[in-house]
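Starting off, we have a lone chain in the form predicted alone, written out as structure tokens.
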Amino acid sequence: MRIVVLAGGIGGARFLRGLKAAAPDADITVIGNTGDDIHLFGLKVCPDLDTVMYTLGGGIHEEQGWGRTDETFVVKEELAAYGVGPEWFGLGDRDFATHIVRTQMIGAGYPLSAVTEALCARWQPGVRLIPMTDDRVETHVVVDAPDDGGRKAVHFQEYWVRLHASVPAHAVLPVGADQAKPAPGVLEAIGEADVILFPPSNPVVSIGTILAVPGIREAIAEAGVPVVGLSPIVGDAPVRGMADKVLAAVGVEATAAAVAEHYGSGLLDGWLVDTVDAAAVPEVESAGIRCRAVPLLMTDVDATAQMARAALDLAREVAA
């Protein structure tokens, strides 16, 4: 079975770990979000790609869900001593090495997709990890500018890490996405897939940014295979993160049914909601999307594997 998964950071990475346990013989291709990418200290940092790579490769800080295990922060402390910022973004020493290698390879002319493949040769994640594009795309969030009473756009990482999503988001802008092209292998993987999955990643700044790259949404809609998603909203609230804040910015309610309708029946064939949201099943199905209610909390690998099996079962049901 050939499975394509669109993935953001922590939620996508943890779902993939369960999917691998549920379908150990499957050929899994992951299309990773690069809208969270940021340039810091002269280095290209790819948080979502690295979170997938570290999680599946056994190097992730499990409690945080991001960054490296057994991390130290000597370089960050030394930079701060020189007055070099930003101090709000915590790159660890082990993590720095990944970004140095990536930046050197890009500087030597290698595209991000080739660099990601090279980095994965060390970590052996057990999936094929492809960035959504080799082109530069950065998600920016429009927030209030208290100093002049207007508004300003800040990088998503500043909105999430520095501001902790504590201020209203008025718009979400995938800057550069409209000019980007899918990375080599992305459209081919979609065209050859037997099933396409949307994990419980952020529907706006993770999966939404991937779909903003011209050609990807269209390829998924025309693939002719089941497309099944899992709701990141449980009981009218995100399981983690700030999905409710950015959903509001694009005019979507933070409910399992509203997110399904946001993707739309032209894209989704099936949708899983948590058992606490079982009442939403008829609403989703009335929108033309097959829906089932199952437990959706990724408490451990076994629970996540059960979620993945439910998604694959729904895909088979849709295809029948």
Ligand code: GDP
The other form holds:
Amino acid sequence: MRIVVLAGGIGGARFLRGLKAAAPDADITVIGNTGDDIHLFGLKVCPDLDTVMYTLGGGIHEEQGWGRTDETFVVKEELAAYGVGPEWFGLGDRDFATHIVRTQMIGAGYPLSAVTEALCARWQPGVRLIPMTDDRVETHVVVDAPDDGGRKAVHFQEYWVRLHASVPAHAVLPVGADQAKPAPGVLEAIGEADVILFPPSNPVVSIGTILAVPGIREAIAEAGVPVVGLSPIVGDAPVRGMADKVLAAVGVEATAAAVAEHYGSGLLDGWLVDTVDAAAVPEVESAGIRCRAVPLLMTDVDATAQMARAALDLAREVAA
Ligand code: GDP
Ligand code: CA
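Could I have the structure of this protein in the form predicted together with guanosine-5'-diphosphate, to go alongside the form predicted alone above?
Let's see the whole complex now, leading with the same chain.
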């Protein structure tokens, strides 16, 4: 079975670990979000690709959900001693090595997709990880600029990591997406898939950004295979993170049903909501999307594998 998964960082990576356990023989291609990518200290940092790679490769800091396990921060301290920031983005020593290798390869002319493949040769994530595009796309968030009474766009990482999403987000802009081309292998994987899954990743700044690359949304809609998603919203709130804030910025309520309708029946065939949101099932189904309520908390790999099985079951059901 060939499965294509669109993935952000933590939500995508943890789901993939369960999916691998649930479908050990499946051929899984992950299309990763690169809208969170940022240049820091002259290095190209790809937080979502790295979270997937470290999580599936056994190098992730488990509790934190991002960054490396057994991490130290000597380089960051030394940079700070020179007064060189930003100090708000925590790059550890082990993590730095990944960004140095990536930046060096990009400088030598390799596209991000080839670099990602090379990094994965070390981590052996057990899936094929492809960035959504080799082109530069940066998600920006429009926030108030109190100093001049207007508004300004800040990089997504600044909104999230420095400002902790504590200021109102007025709009989310995937800058550069309209000019971007899907990376080599993305459209082919979608075209050859037996099932396409949207893990409980952020619907706006993770999956929304991937879908903003021209050609990807269309390819999924036209693939003619079941497309099933899992809600990142449980009990009217994100399980973690700021999905509610960025959903508000695009005019979508933070409910499991509203997220399904935001994707729409043109894209989604099936949608899983948590059992606490079982009352949302009729609303989703009346929007033309088959819906089931099952436990959706990724508390451990077994619970997550159960979610993945439910998604694959629903895919079979909508295909029948
Ligand atoms: P990020 O790039 O690291 O923010 O990660 P993703 O975009 O892949 O996933 C973030 C989303 O995962 C958030 O909106 C969370 O609500 C969701 N999430 C995290 N843990 C869980 C969980 O255990 N269950 C569900 N249903 N969603 C989760
Ligand atoms: Ca992310």
